[in-house]
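Shown here is one chain on its own, the form predicted alone, set out as structure tokens.
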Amino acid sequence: MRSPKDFFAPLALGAPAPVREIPVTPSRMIHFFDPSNEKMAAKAPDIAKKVDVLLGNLEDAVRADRKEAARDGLVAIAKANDFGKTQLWTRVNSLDSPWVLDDLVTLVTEIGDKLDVIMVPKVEGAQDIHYVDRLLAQLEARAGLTKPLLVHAILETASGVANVEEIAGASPRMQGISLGPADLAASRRMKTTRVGGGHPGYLVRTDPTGEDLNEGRTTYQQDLWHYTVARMVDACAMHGILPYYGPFGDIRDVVACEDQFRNAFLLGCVGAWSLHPVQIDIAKKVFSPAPSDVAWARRVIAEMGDGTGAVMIDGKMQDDASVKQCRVVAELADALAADDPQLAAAYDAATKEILG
């Protein structure tokens, strides 16, 4: 274990100093695209204008014979475009693959100044982050980078979930963690073939209403991922990094996708993956607080004054804990509204209506 006094020391001579606080910028959706797919690559600059994060995917969904093409395609796209405030991320291949070393060497030395975050799949424990941490420092020094690259882990193995707290605190580079439900389901031997979302067989049932055990009983589908998401959120909050829901694989079922994203938002996630353009607006809607919620939060903050004591507002008691909850909503709204005039107008209109 590294000494706390050395935690923020560069891990290679000439590497930039690690960040001491993870920048919290809008990242409601991490939009995946395959840089080896010419049609997707051509659309990337336009898609970038609509999303908070654009991610060039090199791992799953990219065939083995297209790995190099995806890597080269991402380099070309990054060099040819300025994405403005949209963050550019990549998901490299897993650490046990034959491609990951070339992924890291090529991307950091070629476009390290354009990349914000490197997503690492199938992280098992802190040791995986330590390996990537040291290697990135060496490559940053070689490339002469002045800003350290951040690391995002995907939680998609049973070992990763068991070690999620140590993963979250393994390096100053840790930006966040995403749930990877498909690989995690396989790792746990779960009996579902869905990519995210609930399962009709995972349910609770009301008691019988009479002698017939099938009469009058209602079932409710449960969330397979509630425990894991909640544990991930706690680990991220403890270490000052950001939690994300991962993919929702049924592109056609936009209703269930919105429900799953909202569950994650309410539990504390800041965003989710979008695998298709139709999911971009869903994520934007869900991970932006509703105008009515923002207006209520601002009202509570205003009426609580210095934030101490307690007041009654519309028959509901509000105290210092309430103010803390409301500040979470109001501060997120302010951050999002700063770059979205339409959202800012909606928030201001709702606030004027409730405050008068």
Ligand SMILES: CC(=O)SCCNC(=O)CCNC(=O)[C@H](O)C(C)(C)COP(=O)(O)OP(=O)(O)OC[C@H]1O[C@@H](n2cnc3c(N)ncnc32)[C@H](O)[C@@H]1OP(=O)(O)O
Given for the second form:
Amino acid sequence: MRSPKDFFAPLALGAPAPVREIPVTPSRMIHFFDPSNEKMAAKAPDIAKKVDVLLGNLEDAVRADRKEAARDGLVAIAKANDFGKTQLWTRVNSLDSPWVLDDLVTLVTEIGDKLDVIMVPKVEGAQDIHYVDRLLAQLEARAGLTKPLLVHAILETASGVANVEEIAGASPRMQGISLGPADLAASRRMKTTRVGGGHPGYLVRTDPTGEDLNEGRTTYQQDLWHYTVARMVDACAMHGILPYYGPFGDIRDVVACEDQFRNAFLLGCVGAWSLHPVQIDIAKKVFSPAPSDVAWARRVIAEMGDGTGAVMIDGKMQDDASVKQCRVVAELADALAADDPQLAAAYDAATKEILG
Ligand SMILES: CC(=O)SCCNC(=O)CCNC(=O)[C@H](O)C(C)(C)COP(=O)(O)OP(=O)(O)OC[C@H]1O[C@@H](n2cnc3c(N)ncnc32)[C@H](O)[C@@H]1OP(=O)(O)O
Ligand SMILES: CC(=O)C(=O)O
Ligand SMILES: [Mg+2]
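Next up, can you give the form predicted in complex with the ligand of this protein, since the form predicted alone came first?
Expanding to the full complex; the earlier chain stays at the top.
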């Protein structure tokens, strides 16, 4: 454990100083594509215009014999394009794989100035982040980078979950954490074969109404990921970094995808992964607060004046705490609206309707 005095010192001579605050730029969807897949790679520049984050994936879902092609493909795409405000991220191979060292050396030295965040899979504890932290500093110094790369961990091992608080605080580079429900299910020996989402077998049932134990008993499906997402959100909030739901693998089921994303949004996540173009607009819709919620939040803030005391608005008590809840929603809305005139207009129209 580094001394708090040294926490913000660069880890290599010539490396840029670490950031003191994680930039909160829109990241409602982290759109995955395989840079070794020619069709997907060709679509990347256009998709970049529609997403907050474009991520070149080098890890799982890229065949072992395509790893070098994916790495080279990402370098070529990054060099050939300026993605403007859209962030460019990558997911490198896992730290125990034969590819990760070349992933990091190549990407940082070739396109380190184009990349914003490096996603590290299968993180087990702070030691994994410390390893990446020092290596990145050495590579940044070698590449002459002036802006430090940030690191995003995937929460997808049982030990990662057990150590999530230390992972979140392991380095000033830590930008956020995503839930990785597929590898996590395998690591925990959960018996779901789905990539994220619910499971009809995970339920609670009302009490029996008579002798027949099967008669008249309603069941309610529960959320397999509730505990992990909530724990991840707390760890991230405690350390000033951002939590994300990860992938929803049933691409066809856009309805359940929206539900899963919304659960994560309500619990505090700022975004989710889109694996297929059809999931981009779902994430955009869910992780942008609804205009009616924004209007309500703005009304409470306006009526609460200096933010202290208690008032009644439409039969609901508001006070110092609830105004803070409203600020979370209003501030997110303002940040998103700043780059999206359509969203700004929808928020203003809804606000006008209730505030006049
Ligand atoms: C557990 C985890 O680790 S999750 C993260 C790792 N997984 C991934 O990154 C998966 C990324 N997504 C994919 O590989 C693909 O979307 C798949 C394999 C799921 C489905 O691909 P397809 O069978 O081609 O889907 P589909 O036929 O509906 O695609 C329609 C079009 O969208 C394109 N497309 C599909 N996914 C993407 C994507 N993520 N980005 C850009 N374009 C895409 C296809 O190339 C196809 O293009 P075309 O119309 O020119 O032929
Ligand atoms: C997200 C991911 O990598 C997983 O679910 O395993
Ligand atoms: Mg995984």
